[in-house]
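Take a look at this one chain, the form predicted alone, written out in structure tokens.
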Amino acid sequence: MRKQLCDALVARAGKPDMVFLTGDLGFMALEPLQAAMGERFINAGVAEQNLVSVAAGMSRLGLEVWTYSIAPFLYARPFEQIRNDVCFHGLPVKLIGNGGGYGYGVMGSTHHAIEDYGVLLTLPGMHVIAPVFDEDVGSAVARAGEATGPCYLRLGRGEPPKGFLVPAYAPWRCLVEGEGAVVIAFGPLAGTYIETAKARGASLWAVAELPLDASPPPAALLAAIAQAKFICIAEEHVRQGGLASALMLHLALAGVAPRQISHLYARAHNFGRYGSQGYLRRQAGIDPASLAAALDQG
């Protein structure tokens, strides 16, 4: 999604108060943005803690501040700065983390971002946006730009099947209509499930924004969950603090009681061998075959 990100930010770069800080990343991808922004494009170096504190200071001055790095370098290393400098002051700093989930697969567990949105959503005012498809990035950037508080933009890679017509962006979208189980997936993972959901007669919903207090499930989905015999929640994130726990609490408070539930999640950072994102998804049990097995058993 880096090209789409660059295009969306270039289109926004005419705003004189916009600044962009990168942690020495974006080569062979963000050069058009650098050309468009000139001195407002700042390479802060491999110093993410300083990058976030500088971003907070710029935001406090009234600038529209965007920060960019590989996802774990942007939320894990400078977590204290995000907490103290950005969130405690309610500053609308935009944190762009590239490679959500197992996106940087072969680079190892240090580069995996599978606890990112769960960790960040513990902080006050944080909003998370995870585009499902490449076509979503422009709308996601616009929503992040309009955010009045801190925002984390989790980038991955759109993976719809060939010929799939991507619907207009929304925090919740029904990608496949079906009479069977209800599948709810977060971010780009949802796109990998489209063919499996169709083959199993399941409905498939894609989630692109958290927390649920700000982007609650639509009434149509709540009705489908109440009627379905089986629901499956899937996310490229660890079990704790993810979509599933938030959704189950939301359903409990709404008085909706699913009959049977399955949760597909990122089970580990390290499986003993490194490989592509697809390989690690298979090891974690969140690939389409794992969804098919869950639906067959449900």
The other form holds:
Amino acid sequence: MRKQLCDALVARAGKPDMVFLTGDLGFMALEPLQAAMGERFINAGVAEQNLVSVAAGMSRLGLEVWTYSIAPFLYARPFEQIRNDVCFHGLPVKLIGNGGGYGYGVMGSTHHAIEDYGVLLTLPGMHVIAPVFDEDVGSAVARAGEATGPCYLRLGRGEPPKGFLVPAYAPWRCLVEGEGAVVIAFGPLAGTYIETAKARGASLWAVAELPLDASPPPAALLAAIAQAKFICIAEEHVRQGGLASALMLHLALAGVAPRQISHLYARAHNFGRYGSQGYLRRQAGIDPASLAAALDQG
Amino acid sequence: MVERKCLTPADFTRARQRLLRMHFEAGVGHLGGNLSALDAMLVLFHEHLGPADPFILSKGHSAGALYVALWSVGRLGEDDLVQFHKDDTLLAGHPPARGVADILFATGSLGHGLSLAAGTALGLRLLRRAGEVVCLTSDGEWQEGSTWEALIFACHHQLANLTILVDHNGLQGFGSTADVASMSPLWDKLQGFDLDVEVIDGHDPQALRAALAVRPNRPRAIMLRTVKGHGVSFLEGRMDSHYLPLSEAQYHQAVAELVAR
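Next up, the form predicted together with the partner chain in place of the form predicted alone?
Everything in the complex follows now, all chains and molecules, and the chain you saw is the first one.
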């Protein structure tokens, strides 16, 4: 999604109050943005704590500040700076984390971001946007740009099957209609499930924004959940603090009781072997085959 | 620009007394680092900072001195100070995130302020706006790696609109800076960077005025040699002044010492 990100930001770069801070990343990707923004494109170096506080200082002056790095370098290292300097002041700093989930695959666990939105959503006012498809990135950038508070943009890699017509961006989208089980998946993972859901007669919903207070599930989905024999919630994120726990609380408060549920989630960083994002998804049990197995059992 | 009157010794004493009373009435400590930083903050707010000059207190545990400095220039009221440290107050033990116009950022976790100041300084430059950003750090917080990240950034971007003050009182949370993690002398380390460094007596108003009056064309650090607990004999240079509240007898003795000075 980096190409789409760069295009969307270049289109926005005419705004004189826009500033972009990168943590020394973007080589062979963000050069057009650098050229478009001039002095307002700042490589803040390998110093993410400073980067986030600098962003807060600029945002406090009214500048529209975007920050960018490999996801864990941007939310884990400078967590206190995000908490104290950005969120405590409700500043609309935009945090763009590349490689959400196992996106950096064989690069190793230091580069994986599988507890990002769970951690960040504990902070006041934080809004999370995870584009599902490459085509969503323009809308996601526009929504982050309009956000009046802190915002985390979790980038991954859109993986719809060939020929799939990507529907217009929305925080909740039904990607596959079906009469059987209900599958609800967060971010790009949803795109990998399209064929499996179709083959099993399941409906498939993609979620792109959290928290649910700001982007609640649509009534049609709640009705489907109430009717379905089996619900599967999937996310490339650890079990704690993820979509499933938020959604189940939301359902409980709404008086909706699913009959049977399954949760597919990212396992902790304790694999003995490394591999691609696809390999790690298989290891974690969140790949399409694992979904198929869950649907067959459910 | 409005011509401002220089502070008199009586002004310093009055502020110092108010600081002690505020802490005594609230029953809280942290006096040592407040007394070491108060003189610099008084000179800043009375004589140096203009309306376009942001001030960031990186050593948030000196919030009391900041509140008293703002009170002494009429930007906080007596009714604000009496609420210090109480339930439903704006004036917490460390600077609040909202509600006081002159306080831009909630600080208290060390190592944040200089980055916030650097971002503010570069932001002003990008906006083509005037204004000098002044950031007051402690000496202990130079043990935070993020403070050095901020210094590298400020020097690299040649933020000539940034002034760093270091309250160099030599004592930190659980020992002296020399005993805990010595960089002594800290100013030698700073001189390796591309910024102006000056070392002055942080309790000498004339030295503060003279140092602040210089406007170099690059960032600058003014190292304030200060005394923790300055002005109160039984607090000066003592670790416990970082934590312990004053007893009633100590409070009266401290006030008597200030009046006698």
